[in-house]
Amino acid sequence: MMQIPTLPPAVVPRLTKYLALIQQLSSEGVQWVSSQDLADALGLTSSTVRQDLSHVDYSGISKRGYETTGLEKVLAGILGADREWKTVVIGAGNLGMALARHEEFLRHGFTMCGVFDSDEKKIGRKVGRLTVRGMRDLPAFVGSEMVQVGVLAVPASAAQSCADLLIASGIKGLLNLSLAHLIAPRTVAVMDSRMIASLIELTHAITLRQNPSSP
């Protein structure tokens, strides 16, 4: 079994970008990629790429770079992208239903196997190949299907109670799409993905570029 290295937090997001790019290159039949190729494609410096990949137990070859299939396998193993992750979506609103239908999740190893909601009017609706279930069914479903990941596509006011139920059901990781700060035990990984906050950061960046002389 591969020994997973402890990575600096800033390195992990870049490794995910390297993996996505290398997967694309492999699908196009590219056999070798250099640190400069990766840097140019992702707007980085080659020294940053080399330093990031120094945390990975895979060496390049002088004047050729890295073999794409080998590097892809190693990165996927480190990032956990080489296995199936059974996933449920909590919240059958527009966002939750769009996520449940999104085909890219399956391509990257995330099998959407359930959609849950507390609204009785939504229970029983079809979402692609899935049917919306009630929250009372969640604990048994997580256990029987061995679900590892929960995606919270609910209002902030409901996020913690939904997270608590998922954690009590045995979930291993949560993707939090709400604006709420979740409290979870150290044994459960939590990742925040906040679109509104990111859009506000984007508008700030746009404003700075429109006013370059601002202090």
Second form
Protein chains: 2
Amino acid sequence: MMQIPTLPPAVVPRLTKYLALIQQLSSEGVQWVSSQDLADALGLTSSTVRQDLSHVDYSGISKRGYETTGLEKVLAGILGADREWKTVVIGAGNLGMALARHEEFLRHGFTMCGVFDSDEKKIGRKVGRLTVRGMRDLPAFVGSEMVQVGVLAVPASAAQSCADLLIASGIKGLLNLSLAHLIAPRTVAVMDSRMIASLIELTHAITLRQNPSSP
Amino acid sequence: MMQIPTLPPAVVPRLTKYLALIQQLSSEGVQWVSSQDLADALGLTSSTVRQDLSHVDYSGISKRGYETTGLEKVLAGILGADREWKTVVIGAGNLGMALARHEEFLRHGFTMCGVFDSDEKKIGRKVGRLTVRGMRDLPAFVGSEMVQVGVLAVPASAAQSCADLLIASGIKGLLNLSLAHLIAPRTVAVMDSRMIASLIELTHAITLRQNPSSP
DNA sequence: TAGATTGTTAATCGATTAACAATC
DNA sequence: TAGATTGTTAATCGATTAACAATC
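Please give the corresponding structure for the form predicted together with another copy of the chain, as opposed to the form predicted alone shown earlier.
To see the whole picture, the full complex is given below, headed by that same chain.
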């Protein structure tokens, strides 16, 4: 099996940016990309790009840069973006239903195989080709379908208890969309993508820019 | 007007976490919280919490900690979470429609006042109490309604051109939900909340945990 | 009072940038 | 060849942690 190098934490989010950009470039027929090209497109320095890519087992070529298709393959392998990931959504509210139907997930290898909600009234509703299931069915489903990823689209007040149930069911990773901070054992990976928190950071940045005291 | 101190970049995301937690605690009637309490709940060290809060014009009290209601007010002020922010969503797909109906936004001060799409077929559709408008109406709407925040729920391929239109219309900040990296002038704040990118970081973390080479 | 907790300084750690020899 | 670009080392910068006097 391929060796996955341990990467400095700050590098991983940038690798996902390189991958997204290179996928776009290679689909447009671009064959070579330099560290300066990547830096310009992503608002970084070429030095940072080269440092980051030095952690990756793929060499560029002087005077030409990196071959897009080769680098794309290596980055996808390191990040797990070359595999299928069975995914469930918890929460059949506006957001959860939208995510269950979101084609972008499938396009990036996340196979949506279940939507769960604790509200009895929502159980049985159709979401595309799926049907909303009750939370009581979650443990058996995760186990038998070997679901690896759970997306939490529930209110902050319910997030930790839903996470606990997913963890007890044997899930491997959680995407937390709620404002709550989740506690999980080290064996389970957790990533946050919290729109409300990002919006609040955004309003802070707007306020700073409107305030003449900042440089 | 209140003085907004310039904060180290790494501190701001944590302030949003402190605020979310303290809002919950104060709504539960908790009156005092120590740096150790906050650290335990959020997976930090008490030292980090005290360093962060030292940037904030609010003093704790030895032996008791910080008063929740007071700290909540100060953090909300610094982050802009004590104001109303007029917000539009660009993109009336699954995700955009769900966000336009999402009550969580309103509860955090983001007043949803418009949904826009370039697809003629979607114009006129109802989204809660709103109606989908065409992109051609965006500049006049942002100007006359004094919209400050734009949420981009469009495919990566359309993200930059939509951002350019919002910026030309005079928007103050953008929340980018697409996988694309956005280029914007320094006068416009941009924050990313990219679920697909977070999911890919998650699959990397899962892969690492399953690989015995890591510590 | 005794003890817990803050605020702050200094030390450590990690991330970014600059610089340049190697190389295609 | 001459020149552009990599890979890597060293320097700088910023963030985190440890430690402890001040204080309630």
